[in-house]
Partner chain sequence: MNYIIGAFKPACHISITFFDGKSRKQVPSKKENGQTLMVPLFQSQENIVGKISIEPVSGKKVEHNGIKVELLGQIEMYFDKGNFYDFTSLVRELDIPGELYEQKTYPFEFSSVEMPYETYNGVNVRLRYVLKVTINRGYAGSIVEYQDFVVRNYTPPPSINNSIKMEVGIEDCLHIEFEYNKSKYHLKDVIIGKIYFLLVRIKLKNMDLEIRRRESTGSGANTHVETETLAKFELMDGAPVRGESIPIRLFLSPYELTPTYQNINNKFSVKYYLNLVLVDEEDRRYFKQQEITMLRLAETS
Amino acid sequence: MMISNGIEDEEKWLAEGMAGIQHNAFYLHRALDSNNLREALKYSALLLSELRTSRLSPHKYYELYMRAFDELRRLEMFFKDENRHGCSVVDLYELVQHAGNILPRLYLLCTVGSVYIKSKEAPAKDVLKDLVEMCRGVQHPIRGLFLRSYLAQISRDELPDIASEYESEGDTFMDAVEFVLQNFAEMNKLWVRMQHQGPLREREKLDKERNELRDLVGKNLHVLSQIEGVDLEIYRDTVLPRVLEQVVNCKDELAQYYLMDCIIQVFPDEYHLQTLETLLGACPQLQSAVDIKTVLSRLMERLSNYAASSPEVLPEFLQVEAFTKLSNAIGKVIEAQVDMPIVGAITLYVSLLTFTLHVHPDRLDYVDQVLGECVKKLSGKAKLQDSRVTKQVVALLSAPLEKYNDIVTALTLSNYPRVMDHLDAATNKVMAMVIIQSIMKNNTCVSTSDKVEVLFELIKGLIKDIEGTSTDELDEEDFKEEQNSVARLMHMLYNDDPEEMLKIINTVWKHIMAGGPKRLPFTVPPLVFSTLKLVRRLQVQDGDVAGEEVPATPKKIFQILNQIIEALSVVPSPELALRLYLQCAEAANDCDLEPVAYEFFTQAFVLYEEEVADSKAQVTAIHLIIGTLQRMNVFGIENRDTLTHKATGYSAKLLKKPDQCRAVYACSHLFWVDDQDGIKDGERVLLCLKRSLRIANAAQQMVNVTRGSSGPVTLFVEILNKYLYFFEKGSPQITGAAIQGLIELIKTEMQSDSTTSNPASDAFFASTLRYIRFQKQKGGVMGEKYDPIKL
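Structure block, one chain, which must be in the form predicted together with the partner chain:
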């Protein structure tokens, strides 16, 4: 039952203190109303005695202090009016010192002191000096801090500053500076001393309490910054060294951190810039537990913003060699703080980098230097596992990208990839993605093979498997996305000069070859297309450059292409390779390179024969082959025959009848190229169509046998459409009668009992008929042609 609740007790004590003040304030007011100086002094001293308590936390003490502060304002008004108390201010200054207790005595002394200065009966500096000296009597941290904060508060308006009314011959702003500095020093000592009071287990509570009080100390620095007389020179020669002396000597981490930050935030940027050396010189002297990195980061952040604020200030930065100084300082800090975690060091470098990018955007060597320092710090360490460190490294690497919007710049930084090497695989990938995204976003063109080389070195996490990482964990979707990004990236690697472009292609190829079967399907196509683009460009550019020594001839490029596509065989991905071969063949066709095109077709057919096993894939492949072959015009008769023969042959050998049927009628186009001088072999067209009809019939019967009902007539309708096409194109072998016959056939089939009606094919047929009718009605040449067909 004796255990009392600390917080409740504190509330009670505060209430008691408040009541005490209230009580004495009543008598004080009465004394003031009757202009009774003696009584006023007596009750104000009693009132102030409430502040002698040691039982309150800073927070509660502050409440009490504020209450007393209000009363002191009244008292000050009274002191100011000599008529009311009939005592000269000099006498008053002595009189209040008769109080036996020191705390009330000093509060009263400060109050009269302020009146004394206002009266100008004594030089402000003397009074201020006396006050700040006398306040030494209070050594209790909390009480002392509040007392001195009271002193700072009431003297604020009376500091002899430039152009202030308290400035005179003997009173200069230097006295004000001196006064504030001294008060600051004493307050800081008191504040630091709090740390050593009370048992260790209450450390946390103490820290919290101290934090509550820190602004009382920091306020002095703010006052200093407000003194107009403090120009750069004074700041550099007096204010800063003195403040730093306190900061360094107090050997208290909390204070050092707060005050350094305070200095940085309170004084103007140009001062910092001009005193960088001094300010930075203090950093390695701080306690090792001080979070210097945040301090320095803030400083650099401020300077960065300052540099960004207007271009006129930039010369200042150069003049003071801000970068070198900061860089050296960071080096020293890292050296001095042996146990600083690596994340701290990296954070510092990130800040420095940001600073450099803002202030010296043109100095890439600086950026590289920072990265180099980072590498040095990271070297000898294992791959980074700490997520915070990786985060910082990513920030470090992203900063130049964001700033320059141009990866090319980053590529010239020799240390960039070295930093990346220290990332773990996952982060490395993330970073690589960032790089790629940056390129895509800014539409940056990477235009030399050297840069491409560096770039691929950077993003190698995406390009190949990194040793020691198991691929099992990879998320399939992520992987796809990554590889797609790489694919997109390849289109950004471009140079107008074919030779250089070829080099780029070679470089890329070299890198992607290392990617293994999982990546190749993603990376080969874009490379192939990129290369084909080059081929086409060459072809447009000059047909007549025949110099053998020119490396970038289409022929050579096609050789490379061949090799590239061959690489897919390890995957294996025959369908993809087949498509690519066909693309190449088409390109070769456009370049008038018959043997090359033939070779590509051969490759495609070989693939078809040996690798494409799936029937569906075969169907797709054969259609692709037919389509491509149809567009070829480079082949001589012999080659062409060979290829078409092959194609037709394969078509007829497809597994399913409908597929056969469709492939065969598609083959008909191989013999009829609707060009000026394209092949027009109506005979063989008809042959194909008839063959497909036969197959369609067979298919129909097969269905009949197996299911007992005929399949849809779709195939017939499709063939009918082919007939109509060639009919219109004027193939002599396709006659109206044949069409007529086919229509009849379809009709019969549809009416047959065993045929299951299919709305789709019915509609297809109906619209085909509608088309014929339309052509008939339209008249003209086509109408006449159609005329014999009866529906």
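Please read these numbers as outputs of a predicted model, since none were measured by experiment. Basically, rigid core = biggest C-alpha set you can superpose within 1.5 Å across the two forms. Positions refer to the first chain, counted from 1. First, how it differs from the form predicted alone.
- Core-superposed comparison between these two forms: CA of residue 22 displaced by 2 Å or more.
- Here residue 729 does not count as shifted, since its C-alpha moves by less than 2 Å between these two forms after the core is aligned.
- Residue 12: CA moves 2 Å or more between these two forms after rigid-core fitting.
For comparison with the form predicted together with the partner chain, please write out the form predicted alone.
Partners and other molecules have been left off, which leaves just the chain.
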């Protein structure tokens, strides 16, 4: 209620003031129209008396001031025309000083002073000095600020400056500088004093009102920046020290923050660069509540943009040692402001790092120095929990990655992992993912074991449990995504030198073994395939390389591979381990290492026997074993027979008859390898196919017994296709008569009343018959071969 009453009262007082100005303006206009100077002065003084009020807020007072200002512009036009009032400007200057109240007197004096300067009947500097001194007569903060603002506004175009019409021997731009600086100093004092104008309980309201008036003070700095004569030397020796003296001595956080920001925004970047020491020297002297981090951040942002504007300015930055000065200043500010929150300090280091990456991208020592300062600030503190601090640290760590587009550069920064250590587990993972994404996006190759060591230290949040966190607490989808990212990363670790590549593999192996069993199914396969890639490059090599402790030979690497895959037994993940053993066996085959290949097959069979219990997994595994064994050409007769016998034996022991049938006819390929030196044992091929036929028959009978009808003839058609394959390959034991007999068997089965019709099986058989017809019609050697078969 009291607030609403206060607002209503203020509106009423403003309306009364406006009415007073309106009333006196009417008589003023009449006096001006009749060229009556005495009446004009009388009513203008009465009009201006309305500005003597203390009851209005700055916002409302501004409205009143602007209404009076409009009338003063009209009065100024009248004063300029001596023919209208018949009084010389010198006499007029004396005459207005007889006004009864000081505020109207000074407004009139400033108005006539403007005309006096334009008349050039007196040096501009004398008039300006007189006015700026006289205005000290009004010490009420709001009234004084608006009066001095009026003085600044009307004198703006009349300052003596280089190439200005008001410059003369007696009037130089330095007089203009002195006038603006003096007016600025007085206005700042008035502005600061405003905070003491009301009770403490209204401090927030007062600060808001003061904030509304800040531009009145700041305009002086803008005027200074526009004076042509203010070159770097004048700015360095006169302007900046005088302005900073006011800023530091006023001891008011609102004024200090605003004016420091003003200095940075209105004066040229080149000046800031050359006066960096002076400007930064003021920062530690500011009040502790001043948001100095924002001020310094804006300064560094301006300097970064200046550096980016032209390569020609970069030597200037080195010349003035900008980085060292900024770094020292930030250190002093953090030291001086003991209550500065950690987020403020880190924000400053982010800005300094951004500046460094823009201006000195080649100076990695500077980048590392900034990170080192950050580590010092964070040391002794617990893991960061504040999201704002964490966000700034992530920004700090991301900046080098974004600038260099190359993690290898970041890996040379010794303090990079030390900063990461201060992140909490969740953010550490986020940062690790950012690093991996940077590597993948830029296709960066990490090519030494030392760099891999540093890299894995950086992403340790993904490759092992830290700080007591457990993989059990993680969301399954997130965990998979993280581990798949690590798996992709492993393919970016590469070196053409086999010795170094082996060191990289050992480094990775050491790290992923610390990751626990849940991560191994994701991290072991890419490591195995990276290692196999190395093996294939070394196929031509064998034996030890002289003088090397750990020679990169295929034999040595296969031993490492065996240990890596064995680690999966703790998971356990037998199906995956079996697949990897078979891949290694194939690589050993290509390297012509029979004992090694045999050992890998043995491991695969042991896993099959002891670990693979699920019937579906057994089917998949046996087909993988058969497929791999079929491609092996390194084995002697004895070893091959042993492995082939095992494979066929396991095929016949599968749980379901259809699975047995398919595995057994797949084994036929083990006895007929279609290349120059491959085995071609038609007898055993036929044996496998006949055995599969018997199993297919048994499967049909079982279905008949359990369901009262035979199943589809799909298995028979599949076996027929195998017969056709080996028939075409030239196996003498597979004859046209055997194929003819099988076709008749299938037709009989399909026509039987007990057989269930199946469209897929029918289509499959029809397609097979169509193929036979095609081969018969094609003619040639194959046509003759197929000719005896009757459809």
